[in-house]
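Presented as structure tokens, the chain that follows is alone, the form predicted alone.
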Amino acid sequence: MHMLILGAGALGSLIGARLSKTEVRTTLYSTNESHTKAIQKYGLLVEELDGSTQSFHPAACSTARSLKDPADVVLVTVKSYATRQAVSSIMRCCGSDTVFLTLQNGVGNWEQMAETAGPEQVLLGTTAQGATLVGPGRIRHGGGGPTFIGERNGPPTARVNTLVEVFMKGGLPTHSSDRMEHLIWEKLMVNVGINAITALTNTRNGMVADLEAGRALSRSAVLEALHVAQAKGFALDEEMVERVLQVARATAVNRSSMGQDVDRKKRTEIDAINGAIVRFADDARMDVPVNRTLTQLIQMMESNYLKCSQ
């Protein structure tokens, strides 16, 4: 099997680097240049949550024209924004079999894909995995915890299972699910409590969980989200608060992926995060005032930034 790692920053490094123990063939692509060619000189060094240091030796490439084999899977872990476009641009590696896994934050990725690639290759994951990005052919494990895969509806298929018992080759506790749809909400929840707080107060993911302003503005956030969700049909309940806090407390030493975004002042997820609650809320005609403000916060910094990097 030949797997592609579409997007290979943080959580990518860290899956395709688990990955390449096992008898999977992993290519690990990323336009970030410097990342890979670290990767092709020195190895991907990853800082494990013991504290010490390990090296893995995936392949990695930082153009789609270098892509030469194609793909029987592609592990599509880019930012949100960027999903439809990563995924065309390497489609002339792939089949009419190769199939499609998305471990991405947020809402409406499946969707992205399934537009270019075809509905009925591709499918939903979910990751508790944490990962920080410390330098070029670097990163640092930051917490750990289970993957979902499954298809969007339905039981889980040959397919599935197979990818499944991949990931627990590469030491990632990994379990089928007929109830995808359910899981990426529930993750919805975290990166809801969670990305958007960090990013704005330049803090790690622990914080929000030790100190009482943390708790409660991602309680805040959460409790407004759980109300969209279950406006539209999925039955979370208020116990996600405080798993939302164990999260934050099982990869307290992570800077969030959009903290990070923020940290190397590059676009962030914020509308397929918070900002997808606003829209779903809108669209209700409910109220979420916490999620719009951050929204609204991130929105600025970010325009900032953005606007003085050009």
The other form holds:
Amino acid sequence: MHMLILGAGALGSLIGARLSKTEVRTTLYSTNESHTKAIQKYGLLVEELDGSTQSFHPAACSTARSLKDPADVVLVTVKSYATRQAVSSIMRCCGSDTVFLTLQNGVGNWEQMAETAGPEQVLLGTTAQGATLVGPGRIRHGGGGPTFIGERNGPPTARVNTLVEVFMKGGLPTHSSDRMEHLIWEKLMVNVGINAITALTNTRNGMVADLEAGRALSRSAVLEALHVAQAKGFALDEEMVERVLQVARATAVNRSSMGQDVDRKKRTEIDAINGAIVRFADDARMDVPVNRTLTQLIQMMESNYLKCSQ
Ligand code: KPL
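Show the form predicted in complex with ketopantoate, please, the one above being the form predicted alone.
Next comes the full complex, this chain leading.
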């Protein structure tokens, strides 16, 4: 099996590293040239949770032109706003039976991929793994929990089970699921309750659970988002507030992906996370002041640094 990791940032690189130790031929694709060059030259270094550093040797490239071999599986880990363009850019190395799997944050990724790759080809996934890009060719595993993979509708198929097996062989605790939409919304709650808060306060995930103010802010954001999810028919309950804090503890040393985007003055996924809650709430005439404020603060900070870097 040849797996192309489309968007090998921190998370994509972590998964690519793990899978490169299995029988799967793994290619990391990232437009971050210094990252791919370092991987080609020295391998991919992973700072593990136990303090050791391991090196992995997946193939790496930074242009679609240099992708020679057809991909059996495309694992999509690009930022949610780049999904459509990224998938279109690699279609020439995909066939009619190439399977696409999204492991991205936020909602709306499946729809964007299905438009380009075809709905039959696209699987849904979520992961509670956290990773930080430390520098070119070097990432830090920040801890985490299970990964789930499934069809958009219906029970797990042979292709889902194969991918679950492959992930397990790579040492990533993974399960199949027949309720992926629900799990995507659960993951959305995790990102709603951690990402913008840590990005704005310059903290790592653990602080959300450790500080009283962090817990209170996360709780308010998650409760608002829960009500929106319930209005859309997802049976999530208040227990989610504690589950979000558990993920914050399990990834305590990790800087959330939005925190890393802000640190590197890059566009964030706010529109697909707290911003998505605001849009759904507006449609349903619901009030979500905490999510609106978090969204506006991130948008303001992001617009400022993106403008300055032009
Ligand atoms: O998904 C994440 C992210 O940072 O985007 C978590 C699970 C919160 C890990 O940091």
